[in-house]
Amino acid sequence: MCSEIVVWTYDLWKIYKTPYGMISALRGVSFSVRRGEIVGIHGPSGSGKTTLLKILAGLERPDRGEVIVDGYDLNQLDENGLAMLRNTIVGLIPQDYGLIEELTVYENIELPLLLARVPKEERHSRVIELIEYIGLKGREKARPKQLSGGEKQRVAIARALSNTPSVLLADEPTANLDQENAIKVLELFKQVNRDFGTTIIIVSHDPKVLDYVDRSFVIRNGVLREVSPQEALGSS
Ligand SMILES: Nc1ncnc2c1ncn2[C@@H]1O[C@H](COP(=O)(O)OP(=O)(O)OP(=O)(O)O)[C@@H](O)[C@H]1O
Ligand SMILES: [Mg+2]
């Protein structure tokens, strides 16, 4: 395996201002994670989880610290260097799917495509390739609503994974699935790692994702420490 850091953070600090008082959501976050790794990170609801994940995916920008992500400093981009990292560095796969549910299966792996400006016959061919990938061919029409929830994930996979990201982003991605759909989702994982290199951080409370990490972190009140598999599994 190549030992290139491709994830960064030094003293990740993010803290939300709420009618009700100040909620410091991570606390001094620092961990990195190598090219080709799979990380879960586990911890309880309202760790920080989300949150932390937003924050590599560019959505959120931190309080305090470093972030680097495949070689870019996420403090000295602006809004266009964001929207640019989340187009083509790094892929997010909400904890609710995010799909949008007028689009078609087609349409929404398509829309990443479109945002980023590939041509057409390109488009085509890689969703193509992509719902054959996710085992979902003859459902190019369905619109989310007549999809399973593994069939969603799935979906929400594919988009992800539309503009080749160098990095993978999943916040819990089985928890609304059932052992069978869950273990498809995991071995995906496994499957997109071993064929695209792509790294993979999954965020979550199952257990069973622990058969499919390299290594294993958790967070707890926005402290976050790596720990051994059978800690992770008690952290679960
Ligand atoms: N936009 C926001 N405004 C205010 N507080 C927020 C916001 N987003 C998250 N928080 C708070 O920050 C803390 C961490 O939230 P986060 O969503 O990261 O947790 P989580 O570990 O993903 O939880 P879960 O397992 O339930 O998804 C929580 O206390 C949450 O209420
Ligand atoms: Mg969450």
Ligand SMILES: Nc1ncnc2c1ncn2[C@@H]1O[C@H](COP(=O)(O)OP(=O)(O)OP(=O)(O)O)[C@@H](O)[C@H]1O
Given for the second form:
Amino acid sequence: MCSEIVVWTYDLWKIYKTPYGMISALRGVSFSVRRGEIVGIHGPSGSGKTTLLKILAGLERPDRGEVIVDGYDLNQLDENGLAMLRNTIVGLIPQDYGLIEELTVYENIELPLLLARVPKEERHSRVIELIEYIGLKGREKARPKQLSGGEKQRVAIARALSNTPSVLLADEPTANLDQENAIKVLELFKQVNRDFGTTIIIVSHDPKVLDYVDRSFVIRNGVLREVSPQEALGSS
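Given the form predicted in complex with the ligand above, I would also like to look at the protein as it appears in the form predicted on its own.
Chain only, nothing else included.
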């Protein structure tokens, strides 16, 4: 495994104003991920997992602290720079899959390539390659409502991979799946990691994830620390 650091944060804080006062979603989060690692971030709902993922994806800015992803200092990027990051460097898989209901499987996967102005022939070959890769050949024209939860998740993974990101971020990827489909999705992450060397960060409260990661972190009340698999299991 390459020892190069691809994700690095230092003293990240994120504070939200609520009707009940100020809430610290992240409290001084510092951690790093090496290129080619699969890392799990575990913790209960409301612990700060999704907030951290959104900051790494450039969807939210920290109130304090530093965050560098694949050499880019996110605090120094404007909105166009953050959009570039999301469309070329970071692939994000939201918990609700984020698929557009009016688009087919093919069109959902193609969308990031359209936004990146990839030529038509290259787009087509890439989309077909990804559909075969995730095992949905023959379902190109299906729409999300015609897919099972496991199939939706695979399409979401393919879409996130369309621009060959160096970092893949997955928010509770097994939360809406039965055990069989959850394992299939986790196996797909391992396959992506092996085939492309993609760095993958999975936030989850699912203990099954522990069998598929190289290192585990636990986040509670916005505080992150690296733990053993046994400790992570106790937090899930």
